[in-house]
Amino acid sequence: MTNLGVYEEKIKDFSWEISERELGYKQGDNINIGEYCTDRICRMGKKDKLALIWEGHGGDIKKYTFDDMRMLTNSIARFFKELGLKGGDRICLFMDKIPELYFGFLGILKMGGIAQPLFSAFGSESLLTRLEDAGTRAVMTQKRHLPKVRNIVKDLPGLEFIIVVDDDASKPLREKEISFSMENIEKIDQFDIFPSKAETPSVLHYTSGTTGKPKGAQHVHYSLISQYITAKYVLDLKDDDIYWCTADPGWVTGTSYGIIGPWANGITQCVLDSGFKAESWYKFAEKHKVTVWYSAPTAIRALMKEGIDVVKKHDLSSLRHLCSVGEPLNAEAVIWSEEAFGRPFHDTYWQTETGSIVISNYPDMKVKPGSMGKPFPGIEATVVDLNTHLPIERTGTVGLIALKPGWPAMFRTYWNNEEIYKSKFKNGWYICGDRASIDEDGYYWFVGRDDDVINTGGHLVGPFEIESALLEHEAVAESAVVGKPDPVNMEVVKAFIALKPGFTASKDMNLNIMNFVRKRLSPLAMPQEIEFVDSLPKTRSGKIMRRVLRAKEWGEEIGDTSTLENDEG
């Protein structure tokens, strides 16, 4: 029997309070993430239940309980007020997938700080454009990323503390910078929880735009109310499960569903910190008998790529149901996890900004390989016309994916951003910006983004940070960046260049280029093609016409061009 039966039953009674009953909750009341995903736990009588089970990149394995996080949680929150930090602070979270990333995420809303988790793989002008733009005080760091934050620390006057998680004491440490040690730490029994309300900000999560800087959206205590029904129901949790997210809790999946979801589920999981590779990921689900895996679409091409042979060559019988998140989710990969795995990959669809998931394939319900699946009970979703935003009748029609704003995971606003945020509401409507259809039977359909924010391996990629880093180089006079088909990563970045005088597009220079955005922004930003042009599209008005250069790399009609500045028509 699964957590939420029958779909067409539950989406007759559902409401949120059957979340906040569950959870204890009553309106009014103190509700803070990191009491409920550890203190209220140990209440339930689990304190000596696994939470996390961590293997890092040498096999190296940690296991921590409920008591144990309840206790490092409380550390790290006291480490944290007696440096000075208080509730409303940002504190960013800069580390790889080690165990002190995810208690320190839960002990920074334990004080009543707001968590700021970013990827760890980015480069020094990715992580100041969202340093300086949410004005953080603190980062928690790992020396070998230390070298990214001391390039910026200049230009961040209001970043007063620097945290290194693995100081060894072997180089000394500069001006702001201080040596910290989770296991070293005093184990503190009791602390007093910041009193956060329903309403009090949370956590903090940049999401790169068509234009402009990226936007954070700010996240709310309450939003727990959603991230623990959807973990519930849509990933199926129960007591008895090993759950593995995949994903980075730089990005959203990995604090809605690796760290939130689970933990007020009481659920243990494991946690691999490690590169891909097919062999090494099935290792680890066999090893920790991984019952609910949820992954990326990316990941499972990616798996797919190396066939059917090294899936029988593991006992992988534990698994019992599979999600993925992050883009849409082909029909040969659900129809290849079901030869591979004996059950289909169940694709769901959400946004940061959602915070939880919103559409999504159910654990009894009838899966369309291809299809995204059914709104989640409680959310009333559509599809808007592209221009009007009111809700289309006709199935099959293709609009923009519309929510009615209101359930508790959805984003407050922007950071510093109010107009951008009141931008995204129309008619009563939050657009999400993914253009889709309905089927007959009420399954919607991915059809692409509504703008030029690019999904390469789930992760959205804005041109415009891109194209601003590629101007910096001496040798670039004009760029666009674009996204290109790509039967792994759905899109990678491609980018059109033209140089200044006294440069010459050659292989190294494409080469030089590349390095250049992957150490200013990050792997996922580097351009994976290059071409170098005499000019770009424009309109008259001197803007770049990135869909013309999209539609030439999809097989696209270019559509009107009459706005060109060297069209004739």
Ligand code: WTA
Given for the second form:
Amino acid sequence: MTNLGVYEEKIKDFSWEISERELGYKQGDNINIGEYCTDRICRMGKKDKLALIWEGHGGDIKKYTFDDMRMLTNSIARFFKELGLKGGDRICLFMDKIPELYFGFLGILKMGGIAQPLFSAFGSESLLTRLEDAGTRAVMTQKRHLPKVRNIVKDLPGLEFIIVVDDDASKPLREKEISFSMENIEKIDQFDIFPSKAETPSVLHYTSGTTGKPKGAQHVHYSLISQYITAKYVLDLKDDDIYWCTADPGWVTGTSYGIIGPWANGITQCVLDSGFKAESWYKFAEKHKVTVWYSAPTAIRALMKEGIDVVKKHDLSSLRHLCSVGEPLNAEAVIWSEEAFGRPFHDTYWQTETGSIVISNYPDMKVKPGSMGKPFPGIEATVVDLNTHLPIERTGTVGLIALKPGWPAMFRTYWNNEEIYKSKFKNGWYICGDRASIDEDGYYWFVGRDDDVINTGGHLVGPFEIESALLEHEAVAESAVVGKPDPVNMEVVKAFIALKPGFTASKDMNLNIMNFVRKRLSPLAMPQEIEFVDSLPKTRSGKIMRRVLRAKEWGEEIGDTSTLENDEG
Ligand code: WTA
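Starting from the form predicted on its own above, please write out the structure of the form predicted together with the ligand.
The complete assembly is shown below, putting the previous chain first.
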């Protein structure tokens, strides 16, 4: 028996009140995600149940019960408060997937702060852009990432505290830097949890768009209502599950379904803090007897590349439900997973902005390989015409995915950017910015993004941010950045670059520019390929036409180029 049951039945009588009721929440009550993921689970008699099984790259394992997690998140919350941090302050988490990251996140929520998780792979410039925009007051980081924070601290007068979680006193800390050890901290039994209400801000996740700098999607504590019930119905989490979400909490999947959803359901999670390697992933799933696995198409394609033989060397019979998110899950991957694991990956679709899964394949529903499935009960979805933004009645016609606003986990604004937030709504619909069609059975089929954002391995990178970084390189006169098809990562970053006079294209120049971007932004943003060109195609008004370059990479029709100034033909 699955948690959702029969989809067609569930959509008839679903309301978000079901989730509220299960969580014991009534309108006007306090609702603090940190409390719901820890104290409440302990009150329900699961104090001694494992909350987190963590494994580091060296194979070291740490285990924490819900009661350990409850007290340690209290300790972290009190530590922040004693520093003078208060409700509404933005506190950034800039760490690898270590236990401090997970407990730090909940600790911040417990003291009323706004958690701002960022990938530890980010370089100084990526970090600076996001900390500056958010007006971040404190950063929690590790010694190995500290140099990147130190690089930019002079540009961030509002950044008052840099908390170093694994300071070993080998090198003295500097001004603003404070050492913190979760291993040595006193476990606090009682903490006055911040009395957050439904609309109190909780999490700020930065996401990339086509133009401008990354935007902070701002979420509220009430998001729990969606995250709890989607984790229960879509991931089908049950009391005795061992759940593994491979996503990093720098990404919304790693918080909504790597922290909040599963722990609010009182589920044991395991975390592997090391990079991707098929063999070690299978070993991990086997060792910890993982039952429910949430991953991404890029990882699945990478596993496919390694073949079935490696799968068969491991006992993966504990796996009972598989889900995927972040990019189109190709039909081949679904079929392969049936062969490899005896069950299909279930595609789920959502965004940083939606906060929770909005379209998905449900455990009891027939999977049509290649389709994203159907709207979650309680989510009103459609596709709208590309120009009029009116719902398209005819099945099979491609339009923009649109959602009726109002589900609990929906973002409430873009931080400091209400204008762009408002521009996302048309005719009373929230426009996701993705193209899809709906078939005669109501299944959604993803077609592509409606903008220039590059989806590499499930991670969105904005061309503008990369182009801006490239312009800071002494040799670059102008550039255009597009996604190039890639068999594993779906897309990788490709940069077209015109050099300044006096500089010549060479292998060294290529490497130099790649490394320049990798260090400033991140390995994901680093161009995998650079093509040196004399000039870039532009519109008459001087705007670079990424569309033309992208179409070439994808072997697509270029379309109307009548507004081009220097049509390359
Ligand atoms: C893409 C990730 C196809 C899409 C949770 C979306 C997908 C963007 C799917 C959001 C899917 C996500 N099939 N494309 N199942 N899931 N996407 O904000 O373009 O990092 O708009 O949130 O990823 O990415 P984000």
